[in-house]
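Heads up, the chain below is alone and in the form predicted alone; it's given as structure tokens.
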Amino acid sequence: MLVDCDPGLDDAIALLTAAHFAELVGITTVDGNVRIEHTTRNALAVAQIADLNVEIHQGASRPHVNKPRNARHVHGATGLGNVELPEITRSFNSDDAVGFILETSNRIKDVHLVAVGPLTNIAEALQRDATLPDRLSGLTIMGGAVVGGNVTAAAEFNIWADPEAADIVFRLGRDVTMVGLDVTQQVLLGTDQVTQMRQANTPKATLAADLLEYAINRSHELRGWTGAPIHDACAVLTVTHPHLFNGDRRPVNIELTGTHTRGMTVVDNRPSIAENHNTLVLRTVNANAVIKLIVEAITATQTH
């Protein structure tokens, strides 16, 4: 698995989940939840704290068209809440995330690309090499929604942050799995999971507990929820544990011009439509099982 991300509270937990349940072969970063210098530093910090021996390549510093947007009000000023990070003792391997994605797809057979931030890097990779999907075992994104958004009434953050990139990915990606808010907001982790993580008393579990606790507090302040959705870990688990998720293939297009709907994932649910079912749209999830798996990944002392 290769993970393209913008850490981010839930991105960090997703990386730890991927490292446990998959063979994580690389991390690429993109501007999103916070600016690129922070997302890259956060990826380096997670890898260092969890002792992940994996390459990290920095990617796009801004969207295709928009000015850079962020979600600091959710993730904190630097993206990882109020966690004090250690001094980073390594640097990223390159600032060519797109080149690394393409090189990895050529070098490793059937790598699965999981994109859990804005799709800027993925779009550029597809524009550089339209045959990329032929070499992937799958392209899974955390983004979009069948109904509603979380940053506007219509748009989810990752798509809204760079809708032009999302449009390219949904048109050229050929076979995309969309893990949207419809699924991820069913999976809420709470204080019980924080306690389980703290009991593990390892560096990575303590990090995840701190991040989750911050996410729960922000979720309560912003939405009144008693738990926090860990969106990006869900996307990882759709690849490693697909039986826990259900959906159907539908045409999906990205709205680029609407005054109130820019960044919307327009899912065509009409039963009579028989063409261009370009996306597996996930709709339901065994939430309890997914929560247990996330906790297992965080508290385990060894990766699979």
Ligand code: RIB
Given for the second form:
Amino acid sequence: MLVDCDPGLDDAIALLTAAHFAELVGITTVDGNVRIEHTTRNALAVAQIADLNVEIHQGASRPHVNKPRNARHVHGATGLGNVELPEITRSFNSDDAVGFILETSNRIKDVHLVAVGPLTNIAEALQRDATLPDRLSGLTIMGGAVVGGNVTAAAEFNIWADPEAADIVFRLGRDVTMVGLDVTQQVLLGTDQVTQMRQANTPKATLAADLLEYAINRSHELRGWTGAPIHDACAVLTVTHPHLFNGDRRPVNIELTGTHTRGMTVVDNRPSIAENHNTLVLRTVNANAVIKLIVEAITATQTH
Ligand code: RIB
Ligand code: CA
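I've shown you the form predicted alone. Could you give me the structure of the form predicted in complex with this ligand?
So here's everything in the complex, that chain up top.
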């Protein structure tokens, strides 16, 4: 698994989940929740604290067309809440995330590419090498929604931040799985999970507990929820535990020009549609099982 991310509270938990349940062959970063220098620093911090032996390559510092967006109101000014990070002794391996994605797909057979931030890097990779999908075992995206949005009434953050990139990915990608808000907003971790993580008393579990505690507080302040949706870890688990999710193959188009709908993933639910079922759109999840697996990954002392 290669994870492209914009850490980000839930990205950080997704990286730890991926490292536990999959062979994490690389991390690439993208500008998204916070600026690229922070998303990269945060990925380095997670890898250092969890002692992950994985390359980290920095990617795009801005979307294709949009000016850079952010979600600091959710993730904090630097992207990992108010966590006091240690001095980062690691540095990233290159600032050519796209080159690393393509090189890895040529070097390692059947890599599964999981994108949990804006799709800027993924779009560039597909434009640079249209044969990339031939070498992947799949392309799983945390993004979009069948119904609704979280940044606007119609758009989810990862798609909304760079809709042109998302349009390229949904048109050029193959074996795409869309893990949208319909699924991820069912997976709410609460104070019970914070307690379970703290009981593990390891550096990575303490980090995850701190991040989750911050996410729960922001989720409550912003939405009145008692739990925080750990969106990105859901995308990872659709690859390692697909039986916990359900959906169907549908055409998905990205709205680029709508006044109220720019960044919307337009899922064609018409029963008669026969063409171009390019995307597996997930709709339901066994949320309790997914929550347990996230806690298992965080509290484990060795990889799965
Ligand atoms: O809308 C949720 C997505 O946007 C998640 O990937 C979160 O990390 C933010 O990037
Ligand atoms: Ca993310």
